[in-house]
Every structure is written in structure tokens, then in C-alpha cells.
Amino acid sequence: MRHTDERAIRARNESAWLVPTGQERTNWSLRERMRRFDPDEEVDVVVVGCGAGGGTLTQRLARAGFRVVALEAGPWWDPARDWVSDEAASHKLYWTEPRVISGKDPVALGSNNSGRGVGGSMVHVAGYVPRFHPSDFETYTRDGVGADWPISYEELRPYYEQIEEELPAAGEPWPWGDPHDYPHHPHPLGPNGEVFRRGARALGLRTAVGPVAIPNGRFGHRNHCIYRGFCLQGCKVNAKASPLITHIPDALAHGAEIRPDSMVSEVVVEHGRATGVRYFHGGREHFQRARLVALAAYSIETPRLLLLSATPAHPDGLCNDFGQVGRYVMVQGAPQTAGRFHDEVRMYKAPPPEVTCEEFYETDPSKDYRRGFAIQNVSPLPITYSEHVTAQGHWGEVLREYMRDYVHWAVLGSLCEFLPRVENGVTLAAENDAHGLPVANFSYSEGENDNKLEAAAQAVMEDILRAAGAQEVITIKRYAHLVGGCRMAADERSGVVDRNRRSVAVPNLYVTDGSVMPTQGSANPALTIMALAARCADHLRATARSGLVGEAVRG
């Protein structure tokens, strides 16, 4: 385990301390002390999206004494007014925007996979944080597959390691890809993941508990995890870590301003450069002027803008000059697996991922696959687990019948690295949104390794529930975690945005979501965004310091 010293950990995040204490779980008196820019006023930096990636790159800045204003499409969430446990009535966390989806294999849009709101879809994750492998960075060197990232993994391990400090992170220490271990001792285990476990030992696998972004105990003034289950809806006690309750805190303490409802329609170019974003609150059109902008607003989202940023210098859509941008958007396969036991296991009484296994994750050469997958234990609760039961068909008194015996379930689920293909992206639909402007169409087909990588994933998982004493075992195949569609690249020719997340065309105008991801790995995307941002925002203000930015951004 690391030995963090607390007080190096308050220096770089204060925003634990920051959570009000008592049963308060908002800190009302910063949001109200907010700094506030005129709207006629130029700032340094504007911040589209308050999510993994726009969330940690306005916390950096505004800590480095940029003028930062962040702009998000959703409402400033409320933990104890806003969440609630009730799956259902927790919808409204997602992104419900009409969008169009197609293809051979039409992904749905929406509970895993898009978020809505200041914190964005971390409010609504499991809280999962695993790295991405060093082979994750050089797939088509190492498997000839994929795409080779401009960055190496060595690159950005410095940055894994601070957010996974900030958050912080729980896990025990880690044996694949680059060996480490986490600030925090694992949390205790649940029944889901005793059964995870038992299996994998009868079959000779490693396991390891977590990583999750929950402390292990009361951190700052954060309360300890209850295991109250839902932590997909949104973490009522604040014990998960959520750009929500982590950077944007910190980031208003700093001097960040945060505009809520806030729907950005163009980023405007004038002789070249980008000027500011036009975006709508309260049912007006406003401009906020700025030396730079980032985008951060998600993989279907920031393809959207660019395309509906066109001028008659860029008519294609801004950055979209060798026509990458919306391109090689990809999903993971994540096909979850139940197994019903005799006696009762009640799968939610625990944080959703605890145990995982990454035997899988690289590629086997007896296999006629490449690249692999990565098993964690889920959690689905009644709804959720519903759709496992009628996907198999079964409705009326059969499905009443398995939905009374929900408590005697467990469910492992699988994070497949599904390829980028130039096919699959976002272009704008013919359908218009409540603002007149057109929606994404997000086109998605799977390719044969897919369906290989699948079909594989789906038997271990289902070994192992049987090697753990299953009765019964039903698989529902279903898609997670959105990224790629302004990929960086060492070239102009096959990116949108360089090593450094610069766009290749718009010298002030940054991305830093996980639309610049070339590949996916089979790992949780989100720790990787907030790594990349963070090592964004040490590159902005090292040329700003040196002057190489020049009238882009303020020393």
C-alpha cells in the first residue's frame, strides 16, 4: 500500500474537506460564492462538459490561476435532494436527448454509457477506476490490430497515479499489466463477489478486489460507503468519487465559474482561430468569449459540435479536414452473465465491481482472436436484472417467478475490447433536436473478432458460475462505455487531435474527453480520461509559462 502523506493529498485536492459536514451533502455557500464572469468578458478558457475529462481539466487550470469558465448541457446536481434509492425514478442522471442510432449492430444510448449533468455519467458509474495496460497503448505494434497511441503508457503513469490518489482509490495491489497498488485497502467483500471468487479458484484464476473511487473508511469530511447498493443512481452519502464532489469543488474554490444548463450549439472560428462558443441557457442564445476552448462534452456530443461548427473554411465541420472526425467511435462488448444459487446471495449489498480478473486481457496467440477481455462481478438491481430475464424470452408468470427469486442471483459481467473500425462514428442526422439543430446519428456493427471475443468472454463467465456451484446460468449480451470519435494521432491525416490533445486545425481549440482515444482496452474508461486531462492541463500551463501558446491562453 502507499504511505500518501494527508497533507500532500489536501494540497493537490482539498475538495474532501470541502463536503459540508452533518447531514448537509452540498456545500451550497461555495456554489453561491462562485466567481462570476461578465458575459461580455474574455476569459482564458472555456470548458465544454464538467465530466471526467472537463471536470479534472477546469480543476488544474483554475488551480493554475486561469481564468476558467465550464459550461455543462445538465443541471448542478443535489446528492440528498436529486438522488434517490430508486432505480427507476434515477433515469433522469442520463443522457435522454433524442439521438439517432444505426447500423448493423444499433447500440443503445443512455443508463451505461452517457450522462447528463455537472459531474457527468461518474455520477451514475459504479466507481470502477482500473488502468488501462501498456499494451493498450501499442495494440497494432504488439497484435496488429487497432491503432498505436501517440503516448506511451510510461507517459502517462504519473498521472494514473495522482488521480487515483485524489479520488482516492480502494483496491488491493494489482499483478497485471504495469504491477501497482492503491492508497486504500480494499473494501470488505459481499456475497457477489464470495461467489466470483470461489468459482474463480475452482477454475486456478486470479482474482483481485477493486480498484473503486471509494475510500476505505471516512475521508476528509466524506462519509464512509454504507453499501447501500445503488451506487449507479448516484452516491447519496458522497462516498464515491464523482468529478460532482472531487475537481468541481475544487475548481470553484479556486476561482472556476460553473454554468449549469448550459447547451453549447458552436464553437466559433474567426481568421483561424477559435474565439468562444455560442450555447443556450434559459431558452436564449449566448456567446461566452474565450483565448482557448476545450471540449470535453463526450464521444457522441463533441463529434456533434465539431459537425455543427462548419464555416466556409472548414464546410465539413471544424477539424474534419481529412474526414476523422466522428470516426472509429467505439463501445465495449459487456455481456453479463447470472447464476442462480440455492442459497441466498443478494447481490447488491456491496459497491457493483468488487472482484476482477484480467487473465484475459491480452491477446492469447492460441486464440483466433486479438486482444482480450476483463471479468468483474456486477451488481444489477431488480429493473436492471428484469431485462436479463426477458431477454431470454420469458415473460408473464415465468418472469415473476425469477423475479422473486432475485435475492438467490449473481452476476459477473465483461469488459471485451471491441476494435475501432472506420465505419462506426457519428455524422448528424436529418432529425432535430428542441434548439432547431440536428441530432447525432451513431452508427455501430461489430466486426468478426468482436463476436469472437464475445463468445468467449461469455463462456468463462459462465464457467465460472457453474465451478462456483450455479444451478442455472442466463447471458444477456449488451454494449458499455463510449470513447474514440476524435481520436489523437501522430498525423494530421489520421487524427483530429495530436499527443497532446491540440486539434490539428484549430491551433486554440483542445479535446479531452474520451473521444481522443484510439483505442479501449478492456478496462473503465474513466480513469484514463481524467489521467489524460490532467496531463493536458501540466501542457497548457507549461507553454503558457514559456509563451509558446502566446494569445491563447494567459500566463
Given for the second form:
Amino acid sequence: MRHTDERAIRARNESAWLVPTGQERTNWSLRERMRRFDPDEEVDVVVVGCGAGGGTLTQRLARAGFRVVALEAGPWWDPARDWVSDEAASHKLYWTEPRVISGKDPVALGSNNSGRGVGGSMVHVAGYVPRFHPSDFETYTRDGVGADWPISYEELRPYYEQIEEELPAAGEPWPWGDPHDYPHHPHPLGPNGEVFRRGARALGLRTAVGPVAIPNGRFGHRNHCIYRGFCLQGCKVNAKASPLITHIPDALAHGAEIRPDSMVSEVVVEHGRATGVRYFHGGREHFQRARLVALAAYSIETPRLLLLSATPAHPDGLCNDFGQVGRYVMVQGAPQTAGRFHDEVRMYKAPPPEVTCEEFYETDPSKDYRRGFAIQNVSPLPITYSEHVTAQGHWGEVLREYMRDYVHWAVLGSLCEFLPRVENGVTLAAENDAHGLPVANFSYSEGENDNKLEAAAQAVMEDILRAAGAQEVITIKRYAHLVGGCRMAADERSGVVDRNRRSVAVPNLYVTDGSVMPTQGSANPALTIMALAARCADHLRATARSGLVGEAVRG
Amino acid sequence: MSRPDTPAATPGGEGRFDGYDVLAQSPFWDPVTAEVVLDRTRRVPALAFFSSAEADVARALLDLMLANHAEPRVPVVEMVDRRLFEGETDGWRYEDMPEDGEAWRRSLRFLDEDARRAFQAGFAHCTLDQQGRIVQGVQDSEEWHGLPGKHVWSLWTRYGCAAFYAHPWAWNEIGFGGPAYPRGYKVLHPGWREPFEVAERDAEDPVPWSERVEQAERAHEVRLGPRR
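Switching conditions: you have the form predicted on its own, so give me the form predicted in complex with its partner chain.
Following is the full complex, with the preceding chain placed first.
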């Protein structure tokens, strides 16, 4: 346990007291009392996107006294009325505007990795928040693959610690990477996690419970987790953290404005500086003037927006003079292996990932591949689990027989660090969306190192499940998470933004989402995206204070 | 479409959790979720996207793929039709496939063409055996009428399974707990159950898991001929 001073917790985690008690899940009066800027007013910062990156940045800038407006393409959710405890009816949580996928290994989007609405993808992810390892920041130097980050783990560590407190995260002391502990004790294990730990223990592999962004116990007005297993469908309990209930309410309390249902179509640049963004709201086009523009629309929509913002001076898109926009988009290889047990498991209870093994995270010099993978339990609900069965080619009676056996299966998933490839990325398709804007085409192909990692991860998962007593194992190949597309780099020929997330081409245009990541590690990216946004906010605060002409907002 | 009033209904009366009725838990669900889930059992939506000819082919295809042959049958085709009518996609399409609605229409037309060529009857009027051979041919194909076979297969299985396993009768069949808010779970150990969860009929009765799978595979093969 860290920092248990109550006043410090109240000051830092104010949002936990900003959600209501009782059956309501939304603080309506906070939303009604929200500051509203005049439509013609030039604000200090306009943020595009209200997920992990945009939500965190907006909150910190509001606390620092910036006049900030955040635009979000999707709705402003009320967990009580908008969300359901049901797989099929949770469709609206995902980005389901048209998109095209291509390449040798096309990657499914939507529920797999793309959120929509205030809170972003963190609304429908499992809330798993491991840190990256120090090695993730220098894979090229250490292993000759991927790319080095222009910042180090040490520079990001204080922001990891801040965000872990702000969520707050619960888990066992972490033995891997930079060893650390968590503000809250781990949650009790669900059945799938128990099976995983039993198998790992039999093989002598270390595991740890968590970290999950769910306080252990009632926290402020946020309720205790009820272990219902529907984390991926939006937490109706207000137990799992997402910016919707953490950083956005805090931002409102400090004077930020959130505009939902506002789809940004163009970043406007005049004389080399961004002047604001155009967006659609209520069937009309609007323009928000701002001294600084921060993009946080994630790895598909941020590159798409830069490409849509082409001008005669930048015919290939904004910040794209060196062809870097939309490049190096990454997904983790995420094969999942299911094991059949004689006893009932009923994996659908408790948060879907609960236990992690990072014993295979780092490069093993004895292997013929670089970098590694993490293993976590995952606990698919029936519709998602049916994909595991159909992936074996089963249909008809055999599909039904496997599904009838659902309660006997436990599932492990791995996150494999697939390497960045210049040809994997986002371009504009010939097809237009409802606003007449070309949709994104996301092309993806695996490399040789990726295939080897995936096979190694599958073998370990099969071993663990067999060691736990599985009679049969089946594996589905899939992908998880999205990062890259506007990576940060040391110079404009190898990236879109610099180490402070400022675009190389336009001095008052920043990118503050996961698209800036040069590599992806084998950890779920949400915590790192939030930590990067927090660090960017500190940079903007310092730059504004120093009053440097041509820098940040006061330029 | 029969809709039994009996509790603990399962698709085709299949299942090993005798008497398990997930709908009996509905008083413990939040009203928004209860409305959405109960609606699936109360009302079969009218067709709005498929023409009646397309719906006949889609029904034959989806019932075959989900072995949804005996009453009570999950209204899969109506559920798929509703999604297509409302444009509720998965948020992506393969570059080498049309948008989902058009892909469904085309693939149903191709199924009918294949059936007429091979068996001189529309797909919906073929025997299950004949339908099965055509469908297996799509799963095994590289390219099918200019579309990648595996992407057509992905379209059919994604929509079909998402509809079937959204239905509470299917949850009764597989023992799934269903919606769990605000009730939640308190018994988290493998092999243990909540008071309302029902034990599976003896796991060895009448035969153990491995033999049940073999039986299902034999039933599948009898209908369709040997698999790949």
C-alpha cells in the first residue's frame, strides 16, 4: 500500500466522490453545471477524443487552469441507462462506423480494439493496467529490432505511479520489469484465474494477480466490484475505472468543457500554425478555434484525421511530408488457448483477466526470435467463446456440442510483442462515411519474428493448461490492442511527433494518444497511454509558464 | 415458430443442465438489461432487410450451421435480419468483401445458384445432406463466386453465432449465468456453484466428453459426408 494519507487521496481521487451514491451512476448536476465556452471563443486547447489519452490530458490541463474543450465523436454515456449486462446489446460501445481491413493478416476492429464515446476504449477494455518494461523503450539498442523511444522508462515512471493511484489499480507486488507494488491489494481470484495459477505453479512459473483498474473495496462513492464478468461490456457498477468516471468528472470540476457527438473532420492550419478544428455536430459543421490542438483519437482515427486535413501546401496530409502518418500501426498477437476440464470452471465470473505471467516477456538469447510475450487469463462470454469453436472449423452439431460444454473450459490469452513494420498502417479508402469523409483502410501483415513468437506463446499456454489438468486444448489466433500510426521519434524523417508529443511539422499541434508509441511491448497499453498524456500535460504546463514565443499555447 | 411457455426451454430441447432457467433470474436484473433480453423471447421481429426469397435461403443456411432444426428454434434469421436492417456491423469489412448487407445478399444468391446447378432445386428446398455439401464446399474453398471462401464463412458464422448465443434458451442449454447486474457472483471457485446455478447432469452420463464430441462428429458426417 502506498500513500494512505486521506487528504492526499481526496485531493488526487476527487472523482471517486464526484460520482453519485445510490442507484444513479452519473452525476447529472456536474454535467449540467459544466462550463460552456462561447462558440466563437478561442480556447487555449481543443482536445480531439475523450479516451485514455484525451481524458487524462483534458483533466490535467483543466487543473492547471487552461481553457480546454474536448470533442468526442461518440455519446456521453450514462452507465445505468445506456449500458446492459449483455454481450450482443453492447454493440454501441464500439466504433462501428465503416472501416476497411486488408493486408496478409487483416485485423478485426470494433469490439476487439475500438471504442466510441466519452471514456473511449477504456469503457470496454478489461481495465488491465500493467506497466511496460524498461526494455520496451530501447528494443533497437538491446535487441536490434523495433525502434528506440525518444524517452526512457525512467522519465515515464513517475507518471505510471500517478495514474496507478488515480485509477486506482489493485494487484500483487510486481516482480517483472521494474519491480513495484500497487495502491490496492489484489482482488479475490475467479475460477479461470485459479486454473491458470494451478497450472503455472505445477510448471514452476511465477504468476501475479492483477493489476486491474478496479479498487479493492468501496472507494469514495464508487461501488465494490460484484465480479459479474461483464467488464468488456462497460462497468455498470462504477467499479472499473475509465476516464468517464475518473478523469472526465475531475476535468469538469476544474472547468473543462466536454462536447460529445462531435466528429472532427479537419485540423485547420494557416501560415504553418493550427488555428482550430472543424467538426460535425447535430448535422451541422462547426469550427472551434484554439491556440493549441491535441489529437487523441487513437491509432486509426488520428492518422485518418491528419490525412483528411490535407491542404494545397500539404497535399498528402498534415504532418506527412515524410510519409510517416499512418505508418507502423501495431497490434499484439493474441492467440488464446482454451482447455477442457473435468470439473466445472464457469469462467464467466470475475474480471476477465485476473492473473498474469510475464516470465517470457524479455528476449531469450537461446531462442530464434527477439522480444517476447505475456500470458493472462481471459474469460470469453458465450458469443465470443463461439469464435474459439468456429475457429477450429466446427459447425452444426459439433459446434453445438462444444458450446454445450462451455462451463468446463478455461481460457488463457497471450500478448505477443509483434514488431512495428512500415507497411502496416492506415490509408484512406475509396469509400466515404455518412459525413462524406473517406473511411480508413487498415492494412496488416505479420512478419517472421511475429509468427515464431505466436507459436511459442501457444506452446506455453497449452503446457500450462495441461499441467492444470486439461483433457483437450484448442487455440484461436487473434489480435489485441492498437498502437502506433503517428510515432514519436528523434527526427521528422522517422516519426510524426517529438519526445514531447509535439508534431514536427506544426508547432502547436500535439498527438496524445497511443498512436505515438514506437513499439508496443507485451502489456495492455491503457496505462502507458494515460502516463504519456500525463507527461505531455506537464510539458505543456511548463512550456506555457516559461512563456516561450512560438511554444505551446501562449505563442 | 413455437414459443414455449415452459420454463427452462432450450433450443431443440438439448442441454445437460436439467431445469436450469436463466429467465428465473430476471427479477434480479437491472430494468434496461431485462428489457433487452426478455424481448428476445417475447417477440420475433418481422423481416425488414431480407426479401422473403432471401430469408428462405438464409433460414436454411443458418439453421444448418447452428443445427437449429428442432423446436423450440431460436429465430436466428430474424435476429440477423434485424441487425442488417439497422446496419449494426462489427465495425469493419474485409477489403475483398462488399459491405455486410450486400455480402449477405450476394452469398445467399450464390448458394441458390449452386443448389440449382448441382441439385436442380433452390437451396431452401434441398435436403440437409445436399445443403451441407454446398456449405462445406464454401468452407473448404479458396475462392467462391469471386469472394474469398474464408471471409464468406467468417460473415456467416459471426452473424449466426452472435444471434444464437444471444438467446436465453441457448444460455439454458450451456449453463451460462446470463446478465449479472446488480446481483453479481459470490462463489468464484472452480467446481462450486451459486445457489441458482444448476449442476450439469452427471458428466459421464450417458458418455464422457470425448465420446460426446465423437458422436457429434459422426452425426455431422452422416449428414454431410466425411469432413476435410
